[in-house]
Amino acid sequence: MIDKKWIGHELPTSVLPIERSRLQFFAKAIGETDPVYTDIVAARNAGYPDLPAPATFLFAAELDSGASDRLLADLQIPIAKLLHGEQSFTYHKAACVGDTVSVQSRITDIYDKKNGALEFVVKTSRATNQRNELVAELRSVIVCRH
């Protein structure tokens, strides 16, 4: 069982510079066809200062920094038992090329279902830009199956 002592645990802050080529690659990888995510002229015509980050891009911050891997190790969740439960985003401001986004996360709940056969870890995060403006609030749930 995942120890509930982890509820309230804060992960190290993850910093993600928003770079043009990476956004274009990400947009292509997820099948995004709206040119606002790949063409700077289209982005500026849509009112952005530069290419905006696609909706799920901010999830990459903790993957890049290694915070997600460390969390799984701390919680003793083997990758072979890991399932993606859910993910949601509430956006307050666009993150665009040239921004640097910092993501601060904490474990807000741990619970089980099916008599412990499935354990759930809920993580909430706040993403802010280099001006300390709230960009997004993220929520994710990982599942450990036994």
Second form
Amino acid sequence: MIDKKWIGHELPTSVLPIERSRLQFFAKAIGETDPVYTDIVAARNAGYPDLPAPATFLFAAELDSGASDRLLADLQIPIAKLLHGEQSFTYHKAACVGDTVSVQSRITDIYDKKNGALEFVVKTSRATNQRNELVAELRSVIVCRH
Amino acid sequence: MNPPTFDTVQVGDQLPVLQLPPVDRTTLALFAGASGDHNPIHIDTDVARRAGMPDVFAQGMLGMAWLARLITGWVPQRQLRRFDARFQGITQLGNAIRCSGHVVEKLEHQGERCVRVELRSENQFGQAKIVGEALVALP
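To complete the pair, please output the form predicted in complex with its partner chain; the form predicted alone was given just before.
Full complex below, order starting with the chain above.
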């Protein structure tokens, strides 16, 4: 069982610089064809200062930093048992190339279902930019299946 | 197609469907690198089999990124206020994912005219992979 003492645990802040080549790579990987995500002229014509981060891109922050791996290790969830249950984003402000986004998360709930056969960890995050403006709020539900 | 506006959009309206090609190993490898999700269960068959899976399978966030493409193919991303996904099933190699959505409610949210859209991604056999919801502001 995952120790409920982790409820309230704050993860170290993950800092993600938004870089053009990374966004272009991400666009290629998801088959994105809208030039606003790959072409700076199209992005500027759409009113952005540079390429915007796609809607789900900020999830990369805690993967890049290692905070996600560290959390799984702390909670003793092996990757073979890990499932992504739910993911939510609430958007406040665009993140574009040149911005540096900081993601700060805490564990807000841990519970189980089916007599412990499935355990759930809820993580909520705030993503802010270099001007300390709120960019997005994220909520993840991680599932450990036994 | 004219950009959707609050007055022209009606409950029940369908978003233009986004049909993806079948998932292959290259797609998973590229997404691993681009997304930062280096979990080998998605890119290394040996690791997937040791975990009891028949083979590598798609990252959940790849499916969510495709659903985001469905939304931003309909309205500019700056109009997206909220995006929720519940992962329903594993997307296997060879699955050709179809993303669809329809308007279920017109509402005012924090002083803005918005619509609530129900989202679904499924494979070619009609099995749900993600169900979700988006809140979109419309001019």
